[in-house]
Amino acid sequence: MNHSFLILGANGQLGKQFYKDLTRRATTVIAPDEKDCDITSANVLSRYIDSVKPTVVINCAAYNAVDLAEQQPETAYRINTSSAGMIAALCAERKISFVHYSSDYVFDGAKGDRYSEQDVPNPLNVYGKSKHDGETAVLAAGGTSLVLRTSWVFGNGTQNFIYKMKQWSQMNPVLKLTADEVSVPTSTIDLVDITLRALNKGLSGLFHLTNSDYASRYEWGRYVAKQLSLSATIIPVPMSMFPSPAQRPLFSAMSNQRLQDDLGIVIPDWRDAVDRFIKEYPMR
């Protein structure tokens, strides 16, 4: 089927994959600017919507400052949850397919195991209670929803871990990473492959979406320095001595089986993606 694709917050790591990945494949893509599209007020994006006709809407927008959410609430609530709701609304109306990204933040961490999508959610901080809320409220309105909580992105830019361990090492010849902070790495180019397999295959509701296994920060600047060469020596740290305004959760792996299961495909390991990153978009 013939889609015609428009990326809300295309300026972001997840935003640009999509639309290099789409471009690529040669399928209509509109990526408006966030001063063209406000995703805040319904008035503009209806306008938008109806005069650009999608048939399928990404979300990729969030408000993803985790510790400057402590502070600004309401921006956080505005964006993750609001708006999120209103856009699922705007094309359950029209009858568009909406896709919209959630965070291993909603769980506290407490299992000591990968979190299926059974699992209740417990958010320990303001940005995870923002997208908890902006998952329900997205389910809610009714329509064709897909809500994918992923975790640890990586895309290309400067604002990813890979790219930061690299000017990091620059630096510092000594790193301290978290040893008991632990997640799925996830790559951007995996996320636009499987969210589009997914949409393909039609389906809807809440998954689980990262690359496979799980690492502690530790584990995963490790493998970055070997696998980009670099020189610092990392030492693991427990995250107590990384104090900060909000309170992250410990172990928030989850486990994409579900998402496997439907898709019939085996979903790539994080250093398998972290490998396949490196190469498409070498650290200069």
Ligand SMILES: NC(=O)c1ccc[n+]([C@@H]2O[C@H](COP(=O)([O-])OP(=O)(O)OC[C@H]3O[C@@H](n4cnc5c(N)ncnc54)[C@H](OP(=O)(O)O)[C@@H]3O)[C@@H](O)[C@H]2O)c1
The other form holds:
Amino acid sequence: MNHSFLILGANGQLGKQFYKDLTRRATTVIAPDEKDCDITSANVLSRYIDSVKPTVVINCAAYNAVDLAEQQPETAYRINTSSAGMIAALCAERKISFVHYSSDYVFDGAKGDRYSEQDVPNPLNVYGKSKHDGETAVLAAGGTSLVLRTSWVFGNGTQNFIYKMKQWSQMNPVLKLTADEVSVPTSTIDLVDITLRALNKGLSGLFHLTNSDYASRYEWGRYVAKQLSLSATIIPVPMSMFPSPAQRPLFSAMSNQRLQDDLGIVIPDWRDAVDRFIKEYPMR
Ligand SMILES: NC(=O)c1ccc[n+]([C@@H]2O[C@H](COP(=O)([O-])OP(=O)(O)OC[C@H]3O[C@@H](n4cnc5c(N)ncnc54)[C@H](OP(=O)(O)O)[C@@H]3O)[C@@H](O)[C@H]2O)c1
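One more: the block was the form predicted alone; return the form predicted together with the named molecule.
The complete assembly is shown below, putting the previous chain first.
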């Protein structure tokens, strides 16, 4: 692959994985953090892009604080919507490929089955609306853009659910996890690998990119506890037990079939992804 990559939001879970995997492949990769390249500033960004001249820009930056977004809608929209559209436009003007990530929270969960790319979004909260408007802005910019909706992302760091399970189980003998909140745990390792395959194949447009199968938060937690031999007892509870400022969809699992078909690959099951993640990033 003869691309040079600019990774925006390089300090986040996904950004870090891109940096790790692309440098391993000896590809040119520039990965500024927020203080060197704030994606909300068109001036900063256009100067940055013109100085490093990437052939691909990957936007891993996002405002992901789902509950806080209810109180800070302007910030959520500035980062997830306006900036996403602005980067897409800058890339379109310069004929640079652009990759952007969206979320399963664009859906309301009422379907009760896996969502396909044809299903109509209906976000329930500010975060989901800002991500949906971001997708629309990116696709309207007219360049070569790949918009990948994903869910329940786990990557290196202390923010991921697997690490949190370990922490929680050291502090509590009993953990309550929601059994009616369902989506697809998705590893940054597979997100990076499959994004690069999609770029190589020249795909553009909107796709769902998650690991395969789906799980409730309870099932995911039980699996993690088993693989890490955690001692806490895990009990299933309804999401209504944890009232939160942002309303969340109950069943927002998405189907990745379109991407599997277009790439001619089988995307690994989330359990397999958890196993490989724990091997690559042992939880000490
Ligand atoms: N995490 C999930 O479960 C999940 C679920 C569905 C979709 N997604 C989407 O997947 C993508 C990757 O998510 P992730 O989990 O890797 O996110 P993450 O770990 O929260 O990383 C986001 C990064 O964006 C950076 N950022 C925020 N505002 C910025 C700005 N103005 N300029 C430059 N950088 C800025 C943050 O920097 P600071 O750390 O300095 O704030 C952070 O490093 C995002 O589009 C996200 O919406 C994630």
